[in-house]
Every structure is written in structure tokens, then in C-alpha cells.
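Form predicted on its own, single chain, as C-alpha cells, below.
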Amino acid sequence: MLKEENNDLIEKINDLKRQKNAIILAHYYQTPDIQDIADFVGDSLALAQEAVKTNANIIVFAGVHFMAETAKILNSTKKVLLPDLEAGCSLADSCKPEDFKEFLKNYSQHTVISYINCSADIKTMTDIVCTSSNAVKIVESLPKDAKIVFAPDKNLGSYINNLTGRNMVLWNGSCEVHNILSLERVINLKIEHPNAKLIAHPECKAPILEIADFVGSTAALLNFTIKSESNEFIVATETGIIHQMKKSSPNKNFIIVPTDDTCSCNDCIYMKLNTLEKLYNCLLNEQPEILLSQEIIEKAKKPMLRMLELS
């Protein structure tokens, strides 16, 4: 898109926001132009907290489907829009409600902790929701001998088990953006950049997390790069966060761990489905709208509120 067209769209979007008392919430994995026009940019926890606080009549969620659902669960009376309904999530898709319901029959005495990266239906079967920012805190809020099922991310669950000494039962799901990253590529980058700090999201596989200098949520990774005295970082997560890292630390160097040898990127195809044009049309037409039954909202809201209380 030409810069002039881009600027024209931005102006139109800002006009519609004022007219309709709308707010744009964007995840760190969105494209830079969407991050820059958003009223708030953050990771899943911060976005959930912001969704609760907003006085806007319309929430435009520049993210993926489960995030927009989360905003609707927390704001049932507000209109929640998603620029592209096809913006799903490989991790959420790896945990189908019917399969999870059957799985839980074997663990009826367990407390169910679900990572926020799951559908509203999964949240209705959950006792407490967590994000990568507060997952350890949520797990540690339960007694040491508590029986826990953790879903849907096996890598995050395994990381928490190792960190806390727990033995949570893990659902076998993963995020393709993080799970695809290979230890070989990470090691090669460390050899090429011996002074760089390796920072990784806990959705990555265990061998990468074991050699990382820092493991944390997207927001935690960003904060680490801001505070660290290091000037170079190997970043094992989705490409989108690099935009905020460069804005916060323009004199530092950031190397994304690539998915393959064809590019120096690691993009979530679902996150990148949203565009400025779709965002404008979404605000103009107030479609596509996220709609959930009142029953699902009420059931899914309880574990969400429990998470927010514990956070």
C-alpha cells in the first residue's frame, strides 16, 4: 500500500474511532502500521486487563479470534469486532472442545488451568485461565499437592512443571509459530553472534528454553531488552515484537530466530491476516462482530475473573 493511501486510511480510522467511541486493542504480533495506530498494544494479559477497563462502546481487536472472544467475555454489553474472522490460532485449534471434554473425564478431581490461547468453549471447562505472564503465579497459587490439568500448550506446561516441581497433566497442544523453531538454528545464531543474549517465549520447545538467557512472555521479553545492558539479542518468538523492541531501543540489534532459510522472519500467518484496510472496513460496517451466547459468556467469565483477581 502506498504511503499516501496508508495516511488516508489512518485518518479515516481515527475519524471513525471518534465518531463511534471505539478503541483499537492490538497484540504485539500485529504488523507495525496496526501497532502504531492502536490505542493500546500489549500481550494477552495486558490486553485482557485493558478490555476490562475501557469505556469505549466498540472494541476493535487487532489480534486473533480467541483474543476477541476474551474481550467479549469480559465486556458482554459492548460490541467487539475482529478485522478478519479467519484470524485464528494454531494453538487454540489444537484443543477441540469435544476432545477436551472427553479428556477431562479421566481427571475429574483435577483443577483445570487453561492458557488464555484457547476458545471460549474451552474456557467454560476451566477453573482458572492464565497467560504466559502469570502462568507460574497462577499455578503456585494452588497447594503443592494439587492435581492439575494444564491446557492447551504442552511446551508452556512442561516449562512450568520444570520451574515449579509440579507434575501437571498436559494437553498435547502447541503453537506452530514457536514449536517450529529449531535448536540447530538457535545454536547457529549463537555462534554467529557470541555476545547476543538469547531470549525466548515459553511456548518454544524445552531444548531452546534450557539454553536461553531469559524466558518470558512477550511483554517480559520486551522489558528485558529495554533494561538489559546487552546491545544484541537473539529473539525466539514471533516477528511482530521486533517493532516495539526497535522503538524502545533504537541503538540495539535484534535477530529473530527464523523458521527456515528463506527469510529472517517468524510470522504468525493468522496475526498477519489483519490489515489497515480490513480494520477500516470493520469499523465502518461494524462487522465482523464477535457473538457468544450468554451461557458461554457467564461460564467462561468465571475463570477469566479469577485470573484477573490473582494477577
The other form holds:
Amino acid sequence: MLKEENNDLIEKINDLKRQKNAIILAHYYQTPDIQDIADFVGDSLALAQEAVKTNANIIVFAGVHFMAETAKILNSTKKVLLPDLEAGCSLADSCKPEDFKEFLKNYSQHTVISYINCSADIKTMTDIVCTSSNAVKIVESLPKDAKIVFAPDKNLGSYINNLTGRNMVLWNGSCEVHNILSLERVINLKIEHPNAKLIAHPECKAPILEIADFVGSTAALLNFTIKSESNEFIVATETGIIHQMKKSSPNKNFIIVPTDDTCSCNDCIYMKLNTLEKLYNCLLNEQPEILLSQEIIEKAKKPMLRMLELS
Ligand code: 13P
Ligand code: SF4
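Target state, the form predicted together with ligand 13P; input state, the form predicted on its own:
Expanding to the full complex; the earlier chain stays at the top.
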């Protein structure tokens, strides 16, 4: 898109936002133009907290489906819009409600902790939701000998098991972006950049997490790069986060970890389905909207509220 067309679209989006008392919440994996037009950019936890406290009538969620659904669950009187309804999540899709229901029959005495990257249906079968920024705290809030099922991310689950000495039963799900980041490429990058800090999202596989200097949510990774005295970072997560890292520390160097493929891009195809044009159309037409039954909202809200209380 030409720069003038882009500016025109930005102006029109801002006008509509004012007219309709709408707010744009964006995740760090969105494209830079969307992050820059958003009222708030954050990780899953901060976005959920922002959705709770907003006074806007309309929430436009520039993120993926489970995030917009979470906003609707937490603030159900608001109209919640998602620029592209196809913006799903491979991790959420790796845990189908019918399969999870069957699985839980084997663990009826267990407390169920679900990572926020799951559908509203999975949340209705959950005792406490967590995100990557509070997962350890949520697990540690339960007694040491508590029996726990953790879903859907096996990488995050096994990371917490190692960190806390727990033995949570793990659902076998993963994120197709983080799960294919290449350990070999990480090791080569560390050799090429001996002074760089390796920072990783906990959805990465265990061998990468084991050698990382810092593991955390997108917001925590960003914060680490701001506070660290280091000038160079090898970043094991989705590419979108680099925009805020560069904005906050323009003189630091950020190297994104490539995937195993010949392609070195690790964009989340679902996050990247949202565009400025779709965002404009969705504000204009107030579609596509996230709609959930009152029953699902009430059931899914309980484990979400438990998480917010513990955060
Ligand atoms: P954060 O909560 O760390 O932003 O992670 C969300 C996500 O989808 C990571 O892939
Ligand atoms: Fe889902 Fe992975 Fe994309 Fe995050 S990066 S939204 S976990 S597919």
C-alpha cells in the first residue's frame, strides 16, 4: 500500500474510533502499522486486563480468536470485533473440546490449569486459566502435592514441571511457530554472537529453553531487553515483538531465531491475517463480531477471574 493510502486509512480508523467510542487492543505479534495505531499493545495477560477495565463500547481485538473471545468473556456487554475471523491459533486448535472432555475422564481428581491459548469451550472445563506471564505463579498457588492437568501447551507445561519440581499431566499440544524454532540455528547464532543474550518464549521446545538466558512472555522479553545492559539479543519467538524492542532500544541489535525450514521467517500466519484494511472495514461495519452464549460466558469466566485474582 502507498504511504498516502496508508495515512488515509489511519485517519479514517481514528475517526471511526472516536465516533463509535471504540478501542483497539493489539498483541505484540501484530504488524508494526497495527501496533502503532492501537490504543494498547500487550501480552495476553495485559490485554485481558485491559479488556476488563475499558469504558469503550466497542473493543477491536487485533490479535487471534481466543484473545478476542477472552475479551468477550471478561466484558460481555461490549461489542468485541476481530478483523479476520480466520485468525485462529495452532496451539488452541491442538486441543479439541470433545477430545479434552474424554481425556479429563481419566483425571477426575485433578485440578485443570489451562493456558489462555485455548477455546472458550476448553475454558469451561478448566479450574484456573494462566498465561505465559503468570503460569508459574498460578501453579505454585496450589499445594506442592496437588494433582494437576496442564493444557494445551506441552512445552510450557514441561518447562513449569522442571522449574517447580511438579509432575503435572500434560496435554500434548504445541504452537506451530515456536515448536519449529531450530536449536541448531540458535547454537550457531550463539557462536556467531558470543555476547548476545538468548531470550525465549516458553512455548519453545525444552532444549532452547534450557540454554536461554531468559524465558518469559512477550511483555517480559521486551522488558528484559529494555533493562538489560547487553546490546545484542537472540530472540526465540514470533517476529512481531521486534518492532517494540527496536522502538524501545533503537541502539540495540535484535536477531530473530529462524525456523528449521529454508525460509527464515517465523511469522504467525494467524496473527498476520489482520491488516489495516480489515481493521478499518471491521470498525466501519462492526463485523466480524465475537458472539458467545451466556452459558459459555458464565462458565468460562470463572477460571479467568481466578487467574486475574491470582495475578
Ligand atoms: P504472550 O501471552 O506471551 O503474549 O503469548 C501469546 C502467544 O500467543 C504466544 O505465542
Ligand atoms: Fe497461537 Fe503460536 Fe500464533 Fe501464538 S504464535 S497465536 S501460540 S499459533
